[in-house]
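What follows is one chain in structure tokens, specifically the form predicted on its own.
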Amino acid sequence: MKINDNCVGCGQCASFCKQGAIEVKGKAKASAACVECGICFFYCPVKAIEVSP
């Protein structure tokens, strides 16, 4: 997973995340905790998550 500069660290994608693996601290940043579920993707309300087939 990627988090591209569009992110405005609103925070959705850590919320959603069952892993707890997203940070936000300006931006958000993923841990090496994520794995790839791409729950984080769909609340992205910035598209700014990329996620790897």
The other form holds:
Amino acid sequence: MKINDNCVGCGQCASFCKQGAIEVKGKAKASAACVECGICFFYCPVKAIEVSP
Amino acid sequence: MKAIIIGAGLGGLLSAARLSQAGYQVDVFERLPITGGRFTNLNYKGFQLSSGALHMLPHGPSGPLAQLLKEVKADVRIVRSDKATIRMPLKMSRPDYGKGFKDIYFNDFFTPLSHRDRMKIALLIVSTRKSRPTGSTVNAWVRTQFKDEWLVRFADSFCGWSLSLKSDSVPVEELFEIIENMYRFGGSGIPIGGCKGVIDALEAVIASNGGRIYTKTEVSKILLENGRAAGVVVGDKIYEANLVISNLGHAATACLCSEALSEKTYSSYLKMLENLQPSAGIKICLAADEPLVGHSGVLLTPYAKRVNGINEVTHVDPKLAPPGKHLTISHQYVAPENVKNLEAEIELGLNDLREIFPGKKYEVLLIQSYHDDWPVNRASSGMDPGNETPIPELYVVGDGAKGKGGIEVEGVALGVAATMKKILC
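I've shown you the form predicted on its own. Could you give me the structure of the form predicted in complex with its partner chain?
Let us now look at the entire complex, which starts with that chain.
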């Protein structure tokens, strides 16, 4: 998954990530634990998450 | 009569509850899979963090939001918080918490002042209620009245905590309306179940009145008929309505009817939208075994570098954290020029917390920042452009159209109440 410049760092994605794979500090960042499940994509309020198909 | 609400944030759901109660057939469309916008809970490591607001209603069980919830018969319990406190340095000659501190009650804010300034405060409390100061900012007004730096710090921490603004960008009229509301409605309160306790109660009201909420449903256009709002487009479907209420703020709402607004008659409205400035802020969520703040009111921290205030809602609702844990949340204002330096601002906030809670054990759960398209407030307090748009039957509610003197969600409620009055009377 890719996080674009829309990200404000609200952390909403982190709370819905089942792998605990998103770190947030001003912006969200996916760690190595990300399995590309794509759930976070739906919960982002600012369309900042791009999931590879 | 049919009403469509765009966005299931607090303003949208309050509107939906009130209109469905008044007999409207109501459809709410929400783009995200969850409702509540920036006023709901996020479950994180067993803690009920929030998507935005700090699980606190600025005027508690008697404020504008609580009144509106009562009016629509939403079943939510709001508990008045303990008295707010202010953390002061042990010695005023050293303006930080490094050499120790003491806490005073919010209502005793004048005690650090000289005898003369205290007398002046007493006089101003009476005189400003009769004739309100106008035409300047809070900061400028305080400086014309007093030479004391403490009052400026106090104003900055209060404005930072409650509005995510610095006192030099808050109109003095807005502060005095807030003070009047404090007399009218009292201090803060905490809804049982946190923000989501309110959202769940509103959804139950909407459902029992026959209204419907569609999540994962994005509105792409607002339809007009003879210059009036007449429905919305979702995917390739058209939904007609007598009334459209947007919870997206004025700017995003205008984008949904940009063709119609491109006419010259609307240019002053569009120009006004360009000048709207959202407010930015950072929230740091802490987990602790022992209480850090020690009460359910706000702890203002005017002598911290960035953190404006902190609350600990688990004193009222322990279920917002796992058994035996406390949830403590700090808030700090972020200046527009510092939005690009969020990481540095966060570090300053974390340093503040170490100074505010020396020797205490806590874990930083999650750091959340808000700006631009997902801000603290879409319109800075005191700058809200009202609930009407140039298009008849199209209204805007939410934190982009708050009522005067309404702090955060109280402003949202005042805006919704004013809109409902226009529509239903």
